Amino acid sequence: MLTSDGRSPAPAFGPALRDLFQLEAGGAHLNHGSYGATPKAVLAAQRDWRDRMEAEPSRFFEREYRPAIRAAAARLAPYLGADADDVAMVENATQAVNAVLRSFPFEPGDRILINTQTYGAVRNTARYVAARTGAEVVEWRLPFPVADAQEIEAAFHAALDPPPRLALLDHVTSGTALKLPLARLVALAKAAGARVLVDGAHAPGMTEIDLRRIGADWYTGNCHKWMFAAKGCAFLWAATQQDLHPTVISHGFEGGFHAEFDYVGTRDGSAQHSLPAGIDFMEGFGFQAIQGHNHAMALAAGARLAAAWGTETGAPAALTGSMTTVRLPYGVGADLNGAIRLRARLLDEDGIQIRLNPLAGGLWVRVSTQIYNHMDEIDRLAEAVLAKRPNA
């Protein structure tokens, strides 16, 4: 049977998609936004791209590599609702955080505002550039767990007094899965007269993004987690480009935003030119009912551990996307290192792969989870942690 266009309709959600993954059998992966799992279509279209460099690498590295870039870049764009031009295709997110904070002129006595939740990577970075400059890293307190946007809205508006010269956000919170009020957010800063980088890394094919109504002067997130792409397909989108430059400085310097970015020497950037294969994939489901399955996915998994574990959950439906954050039961470990022990547990013993964090005085499990899972992985997750209390 066909759809009304003609195509096969897409196999229902949940386990019967796990084999058009490359996923180890057996094991229950809900940690799909710590690195994605990439599509066995997605890999070999990758695979045909690295042929076509080898074939004939001269060619393919001074006739072909660009315009790939372009081409990738032009099918990315409506996704982020923007032009084409204002977008280089990089590795990963961080190195986007990297360009940006690295070219950024700091002066001595600059603020540059992080949150207490700022991915890891990212705060080094900003510590780096602070060491090197004079500028100064201050931290804002991000609720968690949370109640409803306007409690991060009112930490925010706060630490804006006094004013920084840059406001690094968050789109999606690494650790505590928060989705926040981005654009409200934007325009706290920018009427405070701060430049703003948001950190999407985990944004693009989980939520809507439109960087025109977002309104910060740069944008980057990661393509290899909730678009399907390979291991190493990220963006920077660009507002302002002048004086932006990437953390290779190459052939193309100060020859523009595309010049300078698309080609920074010899290097595999089959990641990137497959993207389109994983928009192919992502638009064969349908980006929204991929959206709308992950968030109720998340939404039921954390009502079902927070249920079975008696706990609560870190954010509620408005600030829940694929992602979602549940206080762990007394006596499992509450520090970094009772989260590192639990996880390695959770994976030999259990065959179940999850991310833990030390929060709030506790330990918390963040579960994200893709279109082959399914609720009995769920189920899975809450009786092993229940199994691995002390005298259970």
Ligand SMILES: Cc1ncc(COP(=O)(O)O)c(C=O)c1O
Contents of the next structure:
Amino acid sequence: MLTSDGRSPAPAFGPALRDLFQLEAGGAHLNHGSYGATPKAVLAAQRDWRDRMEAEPSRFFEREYRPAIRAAAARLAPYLGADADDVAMVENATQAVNAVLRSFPFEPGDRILINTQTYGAVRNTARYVAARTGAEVVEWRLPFPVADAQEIEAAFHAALDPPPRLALLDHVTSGTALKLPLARLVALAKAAGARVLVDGAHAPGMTEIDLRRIGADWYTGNCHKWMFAAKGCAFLWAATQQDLHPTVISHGFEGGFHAEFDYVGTRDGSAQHSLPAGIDFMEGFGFQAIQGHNHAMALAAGARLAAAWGTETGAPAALTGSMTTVRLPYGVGADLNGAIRLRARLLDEDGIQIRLNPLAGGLWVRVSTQIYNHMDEIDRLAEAVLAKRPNA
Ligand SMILES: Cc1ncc(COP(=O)(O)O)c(C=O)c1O
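Form predicted on its own already given; the form predicted in complex with the ligand follows:
Next comes the full complex, and the chain you just saw is listed first.
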């Protein structure tokens, strides 16, 4: 049966869609957030780009490579509320954060504001830059578990006195999976006179991004997590492009934003070149439909796990995207070593892939919900954890 616009109706979300991915059979893949999972159709498109590159390497690099990067940026821009000219393609969010922080003219005594949930690689980059410029890394405590956005806004507001030179904000935090009230936080930072770099590693494909409304100076996001791109596909959007350089200086040095970022030496750009196939895949189901489904499933998964374990979730619905966090029951571990051991056991003994983090005095699971997941996998996780209590 066809829909009124003549297309086949989208198949129901759930395990039937696993066939569209290369995920191995049998496992409960509840960790889409860490590295994504790329659809077979996108991997095929990526292979086509590689074949094209190898068929005539000189022509490809001299004539086709850069236009294909621009085409990917143009296809992505509407999903960012951005002008494609302000979008550069990079390999990952870490690279983009490095580009911004290592280009920025920090001076001794400048404050770089991060938070207790800033991603480890991003935190290290801030530390590296501070050590070389005499700037200081200052950390504010992002509340967790958290009741509402106001709690976060109040904590951030207090951290802006004295004002930082640059504030680093997440759109969606990594370990705690909080979808932050970004536009509000950026407005507060801007009012304090700070420049703002947003680490939106998880946001593309998971939530709306409207860069004109958000008002940051720089924003990076990964397309290989929730936008179905192949690995090595991310972007850097820059409202401030002057004196901004990629991590690799190449032929385009001092030639402007595109010239510098679009070509950073001979490399395999197929993950970025095939981004339109990832967006095609997403659009085949509908961005809103995927986003709504994944969000609803994250909420249902959180509620089901918290009920099974007699615990709590880390965030209300308004601060939740396509990942939920739930406190583990007493007795299955409390610190980082416990998290490493339990995570390995869940994978090796039960075939369940999740993330575990020591937070707020206990262990918390982060569960990702993507279109190929099913609530049966959530029940499987609930039972597997309960079975690992010492006297179970
Ligand atoms: C908040 C956050 N920032 C940055 C990154 C780094 O992403 P990548 O390894 O693709 O650079 C991650 C990865 O999970 C993340 O969660």
